[in-house]
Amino acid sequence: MDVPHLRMFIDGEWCDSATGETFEVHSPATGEVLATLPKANREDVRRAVDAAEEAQPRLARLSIKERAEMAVRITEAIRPNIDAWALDLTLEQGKPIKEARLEVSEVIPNLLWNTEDLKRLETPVLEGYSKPEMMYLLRREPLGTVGVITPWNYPWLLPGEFVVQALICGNAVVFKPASATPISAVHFLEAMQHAGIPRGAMNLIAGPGPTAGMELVENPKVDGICFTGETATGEEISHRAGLKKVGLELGGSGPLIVLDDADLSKAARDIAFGCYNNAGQVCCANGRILVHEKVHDALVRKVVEESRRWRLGDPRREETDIGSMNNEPTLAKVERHLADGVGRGAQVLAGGRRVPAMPTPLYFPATVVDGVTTDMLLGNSETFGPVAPILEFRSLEQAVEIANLPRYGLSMAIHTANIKRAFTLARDLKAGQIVINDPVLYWDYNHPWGGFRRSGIGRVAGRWTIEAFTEIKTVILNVGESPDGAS
């Protein structure tokens, strides 16, 4: 069988790079290569940002209903390819096939959620304080060009979140997915041709973080950075930045905090779901599982039941729960996680090592280990995997020393009957957002998402996500004496 080449979208074209290099993409599930794709080097990434500068201002210029009427577009050419791109999903990523048709849908609703926060953005008129006469109107405008950089592990969900909401704010865009998963951007991209976006608005570029990633990063043309990632490489794209407006989402080792008196089937079900969906690859994983002495044991054997349930296998049948994970260096951080554990005395008691006769070696299955400690790797670290770590705790305040400990806080979640003690929790942990009596693993179209501490810097969802991409500008009106003396 013949493999596509796929290409890149620079100001309205689709292109090769300018050397002619290119990559292959290989399927974690099945081992086939899937596409091979241009290799971009800085002087593609220069030219996209250029062919974005160009077209900024003609964006920008449109009214408010015409870039919702573009996202609508948009949403229109997703959803009559939503099987197909979910498979593709699937093969690039190695997620079930059941959550990958979730993933593509979702975007269709996000899309649409954040078009009507863009109609409905309001700016105060303030009054002058040290000079009454003076009348100050707010207004929100574009930053100018924006750079988006997006993960593998979610890759229509996360530019979902971004790139079509920097397009409407009236940004043009440069897209730099993750090499590992770049075939869903070029369908999304598809689907934004398809809905007649500006020529130079919106470019694709696929290529190598250290190069293709930093020189957008790094280029002074561009006026805002979104990225999706590894706190380390949040942390060198702060420093390098320079002034542009730079929105972080990053890692997470999130707690799932269950208390003496939780209702532990219900807590135990929400284990395993926020450890296991996606194979545990998410920043707002369960990444550790902080559990009462007086419940601990009880609670271990319903999780241990649990983890049974969830059925590892080929990612394109329904029945499959756990696919593949997505590239071998993130497995071998979940052995080495593991090998660290139980070398100092944890125990694992369900999975905890890759399955063999599968089409590829990263298949691991749900994995339960107890008595992690705060000095084990899987106890401090972000092990980003299909792993419950289960850590004992005496009190609420143990509870809360070990949750900040690794100052993570992206989301953090309490199981609890009682809801004095949930909002005591709640005020105590550095997080930004806490759930209480569900997973970590909890997102909303609408409510303001984003982390503390080594988790990020700024917000996005609902009207958030409008706000990170625009500026604030104040026009300030003398509406009492006029210049010339005239009342």
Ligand code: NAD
Contents of the next structure:
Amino acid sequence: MDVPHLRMFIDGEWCDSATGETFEVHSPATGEVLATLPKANREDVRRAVDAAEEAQPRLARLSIKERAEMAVRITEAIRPNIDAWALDLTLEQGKPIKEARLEVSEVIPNLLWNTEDLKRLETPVLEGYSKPEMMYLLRREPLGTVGVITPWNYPWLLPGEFVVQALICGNAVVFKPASATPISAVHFLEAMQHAGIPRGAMNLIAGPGPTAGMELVENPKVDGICFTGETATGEEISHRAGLKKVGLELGGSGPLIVLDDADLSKAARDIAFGCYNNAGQVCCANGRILVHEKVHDALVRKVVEESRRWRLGDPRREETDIGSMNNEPTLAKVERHLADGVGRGAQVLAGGRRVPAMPTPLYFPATVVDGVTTDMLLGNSETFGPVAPILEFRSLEQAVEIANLPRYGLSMAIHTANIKRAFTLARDLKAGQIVINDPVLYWDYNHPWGGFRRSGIGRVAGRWTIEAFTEIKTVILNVGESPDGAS
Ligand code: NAD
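Starting from the form predicted on its own, produce the coordinates for the form predicted together with nicotinamide-adenine-dinucleotide.
Below: every chain and molecule of the assembly, starting with the one above.
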């Protein structure tokens, strides 16, 4: 079968790169070449930024009603394609089809929620404090031209949180998805084109992060950068972006802390869900399991039992719970972390090795590792694979110390029957989100999302997304005296 050639979208046209260079997208699930795409260089990105800059003032002058209706039309263009686009997502990312279907379909309510946030956006009018004849009218205005850079682990959910939201706030957008998963991004643009977005207001580029992505970060005509990806990349972007408004959604190594009074069966189910969903390639995965020594043995038994229920297989099959991992460097990192742990005395109780005789070497099963300590990579960094590393603690103070040690602070979870202890921990844990009696992997449309420390800068979701893509302008009005002296 011929491999389809997909294109970038710049200034309202589907196009190739100026050099004609292309790259291939390989399926981690089947090994086949799914598509070729243009490989943008810095010149292509500059063209997209110029188109966006030109389109932005026209976009910003559309009424909120017109922009909100545009978002609704985009959701209507996605709806009939959920099944087909979920299959493409599974093929390019490797996740099970049931997760893929949920991911594509969730873009719709999420976007509609933000559209309502935009409609209901309120800004205050303030009385002058030292000058009572003055009034201050606060307005929320678009940033201007915004670059959105996204990773490969959620190729619909993450752009679905940002790109159209940036647009309806009045920003023109240049969107750069990860090179491993650009097919979902092309489909998203197809939906936007179908919905009739203004020419130049939304541009899609495909290409390498260090050149195409970095051109967006450094281009002086870009006013804002919304980046989701690794902490190391985020740090480089924050150094290179200068005075642009930068939002950073970065890595995590979220601990799930099990106290000695927790419901261990519920904790074990939540541990498996937060460790193995999307093969553990989740910023808010249960990165580490911290368990009180009194319930350690009982919990470990239950976690091993739960882990065996997670069926690995062809991600296109409905019964599959763990598909392929997305790429070799990510899986090689998982193996490096496991080898380091085992070398320092940790024990693998389930999984731990690639599954042979699969269509690609990227299939890795649910893995439980006990005896993990904070000097191991499994115990102090982001592993990003289907692994449950178990660490033991003796006191609440020690649990807090271990949890906060890697200085990631995206999402953390506590399992306990005692609400007072839960709140003591919620106070002392340093993270943007503390989940009580559920997995670290917790997300909704309407509560603020973002990290402390090495997990990022800024908050999104719900009305916080609208705030992130706009800035405040104060219009100062003298109501005491008109310029010609007339009252
Ligand atoms: P990554 O940092 O390697 O790449 C992310 C994106 O940035 C890709 O589009 C890539 O091409 C681009 N990029 C890479 N180098 C760049 C550079 N120098 N300049 C500009 N752009 C560049 O991350 P990844 O491996 O794709 O994603 C996994 C990471 O993302 C994990 O650490 C995960 O925790 C994190 N993540 C965080 C969140 C969150 O909400 N906090 C959500 C999802 C994923």
